[in-house]
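Starting off, we have a lone chain in the form predicted on its own, written out as structure tokens.
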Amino acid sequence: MSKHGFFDSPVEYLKGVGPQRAALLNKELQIFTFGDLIQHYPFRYEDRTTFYTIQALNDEMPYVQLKGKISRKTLVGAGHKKRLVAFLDDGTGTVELVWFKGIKWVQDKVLEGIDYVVFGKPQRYANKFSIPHPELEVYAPKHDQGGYLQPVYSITEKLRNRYLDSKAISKLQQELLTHARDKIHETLPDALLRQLKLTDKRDAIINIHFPKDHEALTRAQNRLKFEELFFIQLRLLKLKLVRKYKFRGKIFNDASLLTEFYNTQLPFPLTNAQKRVIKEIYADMRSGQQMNRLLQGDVGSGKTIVAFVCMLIAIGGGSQCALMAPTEILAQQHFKTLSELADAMRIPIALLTGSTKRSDRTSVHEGLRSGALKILIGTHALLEEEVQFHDLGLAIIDEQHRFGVAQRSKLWSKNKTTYPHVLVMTATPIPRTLAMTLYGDLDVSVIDELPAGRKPIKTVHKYDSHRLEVNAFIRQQIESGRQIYIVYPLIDESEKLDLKHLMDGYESICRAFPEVALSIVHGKMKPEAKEYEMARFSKGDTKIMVATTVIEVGVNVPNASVMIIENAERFGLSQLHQLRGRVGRGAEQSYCILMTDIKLSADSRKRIQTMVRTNNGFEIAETDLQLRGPGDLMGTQQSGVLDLLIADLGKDSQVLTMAREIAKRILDEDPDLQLPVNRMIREQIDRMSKTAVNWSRIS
């Protein structure tokens, strides 16, 4: 078996697994090979290194190890409330051990007057501590020889029912490590290990599963986290390098249209952030290399006008531009905003979506092929075969997380000679660490200030008991000519229940405001009914819009100044922030009211407090990442980048920054990794398949 054939061996060939267990591991944990198993790392460790005294117990302790004598045991209660209670005494105090299940079996095992080692989670009730369903072992002299950290592996209910619990996985890991020890090869150069004081790979793998002590565990975690993030950054930076030298971009250096627009048509002065971003983009567009830039800016920060300015640079150089949005509503809105600017500059512009009439399509296609049509705004319809440009110079993609990489590259291939420059825009603030990983192959520009005259939205938190006060505020806002959004959460698993919440809410609003015209929008409605209701609200025919989260993107009603979010505790932070951004689009003071139940979990409370404290989307995104981890942030699942084994982008930002700096330094000195010092890195990359996202894996 070749050196890395070992880790490709099917997991069923490991002693103790066999075909049936292997099928379960495949299905439940995606563990197919020895390599997959050895990289199924523990997610926490139980501390068996110390014995606590009963007297020292407190509520904060997760799990404790005790030793003492069972002084007596007794059965309490009857029927399904029956439980077995044994009293453990260690000379400093007494703790109750309680079993609700398997009483008969435990009763015969637990003997009075015998010394035991007990492990479990202490719970305080009144002033007494008890440990439900503890692990129990008769005390033996070996227990005094120093304990160990017991790994805990993630498993599923199905595995537990088939006796493949965390302990069983731990046994399989022990078995595997006895054979794998000598097959684990180093992937990082010695000089780098010395510089960063990192342990070697073999040591790290052994100690991540069976650490001798806390220090060995920390060393193992540091090594594996660094390696994982280093190889991901290396891959992204290499991709960026290849693009830079391989893909030529059309050179645009005629700024006359741009100057004309600045001098005659600019509707309002640009912010410093907008000016800085335009400079960065212009530098890319005249560099001769294909631009791949991500433009981040909070809702309302003025990304659209920046996009238009970039279009002028391309059109000034004789090319065409395309802007692709994920939904029809969003495409129509971009078209509306950009048409006003384009018409003033006498630039032909068109809209192409799924509902564009056949006759209109024909003229759009002709205008594109002849080059007469300069700007095309649309949805996925832009990707269709028949959409052929005369010379596409700039492709702008809005809300990138809704489009896959394959769709992006379809847009690139619309040009036969050079690749169009690509600008990706998003209003979802992405934390730095995530942007480095998700979009590490793109250059990033950030618009981090709001246009002048925009007042920050005031956010308050109210409980359901404040309902009358909130209704009075709504009435006062409507009387001064404003409009109101009231949003209800959508939880996928129970559409019926959601609709009921929404309809109940709608009815109580009708009762509270019998004289006010209302709109209602939810996911069960037909698209045309939705459009009709949204249009009525936009025109001001209705004063209150009751909706589920369908209004998250797209509706722009400058006169709407109040956003009320019901059951706000059920929303994620980034979603709350997106919803809040629907108001505050006019010059009036806007408000966001977060309504919740009085009972809130610690995480929910932190989310609500963050919203009340700050309007800064990036700060909000950072907190969101720490609370929820990256998996939930928009669109990260399908990107595959976050296929992380051990690193955590919410907690390991310093490791990530260091990994990126080192990867960049190595590639600057040795772009093809040909120097002897980088041999191990190159060998690791060669071992990985070209499609792999995470190059740190054992293969």
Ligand code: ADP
Second form
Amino acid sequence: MSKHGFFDSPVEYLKGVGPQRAALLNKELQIFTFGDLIQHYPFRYEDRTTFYTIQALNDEMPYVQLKGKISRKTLVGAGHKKRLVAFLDDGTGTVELVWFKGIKWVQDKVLEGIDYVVFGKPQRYANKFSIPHPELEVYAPKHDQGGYLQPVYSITEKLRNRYLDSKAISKLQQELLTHARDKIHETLPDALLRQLKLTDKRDAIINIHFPKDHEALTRAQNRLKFEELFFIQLRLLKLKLVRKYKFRGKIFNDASLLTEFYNTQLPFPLTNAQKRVIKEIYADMRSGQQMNRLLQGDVGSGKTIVAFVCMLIAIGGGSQCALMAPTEILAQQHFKTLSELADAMRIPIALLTGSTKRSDRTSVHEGLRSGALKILIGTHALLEEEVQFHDLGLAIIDEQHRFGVAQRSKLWSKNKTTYPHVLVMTATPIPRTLAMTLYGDLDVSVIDELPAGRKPIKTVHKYDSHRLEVNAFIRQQIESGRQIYIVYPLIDESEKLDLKHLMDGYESICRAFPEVALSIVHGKMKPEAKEYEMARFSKGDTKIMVATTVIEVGVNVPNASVMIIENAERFGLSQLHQLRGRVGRGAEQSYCILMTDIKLSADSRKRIQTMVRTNNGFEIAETDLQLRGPGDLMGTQQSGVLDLLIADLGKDSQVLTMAREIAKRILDEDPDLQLPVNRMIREQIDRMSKTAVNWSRIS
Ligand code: ADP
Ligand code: MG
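Having seen the form predicted on its own, I'd like the form predicted together with the named molecule now, please.
The complete assembly is shown below, putting the previous chain first.
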């Protein structure tokens, strides 16, 4: 929004607001200025432009407007289930209007035989449609005159109680627009608007609040979404560009260590995807610019060996490497795998976590400072002040989304002269749109191929009532030598109820399999106890591992071929997928069994169905994004980049792709935005830099 003084005016000064309402708007919606208010866009619109027929209703429909007569009213049920049902008939069919509250009032007011205009959300039960708590108006000729799209604004309970509801906000917008109309300035160059057939800013703002018709609304939305995503992308790409100029990276072009490894120690042939990704990384590491690359690869796609190969490139050039993992278990797992490879290559490697003993720490610190220690694996303990490298050449961060961006940059600063190359690895496939925004300043490599010979995991959905059948399957698998995971939800480790649930489950498994050795692991256990149990399972001493999601990341037991997830409806999609990734690591056919209650919400059902249908992490991530929205995806909450005003990363991927392409093209031609055609863009960027809090959180 243009900052021409006018839009900076405190919202208090708008007619109809005043100090008290202003305080509420500040607190509840973070609306401080005229500019904030005008950018509080409606989140949906009620369509009063057409009448639907009852016959044509389906349960995918949002709010609909109907016209008809009430044929009958009746009270149903008793106590708090008591409700008033009125039957609306429009000649094509009948729909039930239902009230649970204010029954008395409706009963007196709503009359039979009169034409009503009804507005509400149809719901389907069996083959009947009903509309709970509809809006009802006596039909008048004005209802036929074109109608309108009514904006709906998000508000809070407090605002509603103080009569600042959606309609009141709409009134304020109307008042503001009468003054603001002529003060809305364009932020995108004319040529760009014409090229992309985007409407101008003023038209967009007016129609986003008061759309003339569907077409005008779509035009307004497209324009504002593009603008929002365009400026985000422009700034991300600019950041990347600046980094390229400014941050030199050490040049690594000695591949002898790498070649030795390939010739003598490579445990299996690399997949084409692994080879491609290594090439991309190597190209970065020898470029002279600091690498900032995101490596995405589904669980089991073989990121670890890629990480090791990249380490060899840095070590071959005389530098050291660090790998930071989000949990102690995962760090240990990495250490175990990488030690085998490093030992074979006679490369010194060490582990540093919160529970590393004092004496061991000292020797690790010394090894790092002298340069003798080449690889350090660890948790965020790596970030501590006393961890000083002789020459850190490559920093690898696993499961980045759990660290947040601030920690990413903390690792870089471990080197004084040049910045270490940074490789961020994530096993949570991130939908493209999200990656472009969340990691838009990074280059991206994708391992999109699993090692050959892996059998896809078979996933089935079973209701709790089929437990005996599932138990029989477990027994049969154990008899043929396999091991089993049984995972319970423990969303919040402090939740007593969840823990009880887990313990109850454990006991009933003990009863069902008295002859089988079990392990149990949960977040309330001491690290040593956890480790001990984990090790027993890993060695095959125990056959069933009962656990919470602590085993979600990193555990690698190839002989475990069955993953049973209890209360699967309580897990998010990406979490389910992560858990499933714990099996399917060996040569045997693996299974994932999702246990649920018979009652499932529509979203839970969709999640379970998606899991059963596909093993593809990217497809799952896309569905997750669509179901939950980006704000709820793992770890994205803390990143202010996703507080978008209007664009939706789950739905607007086309606009986003276009915004990024255009931003890239503009920066290619004019990296400093000095050309006259880009003047408007530069001014807008400057204005945003002054105000945007979010921006500082990205870098
Ligand atoms: P993730 O990407 O989940 O970290 P890992 O690196 O742990 O995957 O690899 C999963 C398993 O696959 C490991 O046991 C690893 O040794 C094996 N693996 C990795 N790459 C290959 C390959 N190219 N061929 C065969 N097995 C491989
Ligand atoms: Mg891994």
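The term rigid core refers to the most C-alpha atoms you can superpose between the two forms while keeping them within 1.5 Å. For clarity, every value in this text was computed on a predicted model and none was experimentally measured. Positions refer to the first chain, counted from 1.
The Cα shift for Gly523 between these two forms, taken after rigid core superposition, is 2 angstroms or larger.
The Cα position of Gln654 differs by less than 2 Å between these two forms after fitting on the rigid core. The Cα position of Glu507 differs by 2 Å or more between these two forms after fitting on the rigid core. Relative to the superposed core, Gly113 moves its CA by 9.3 Å between these two forms.
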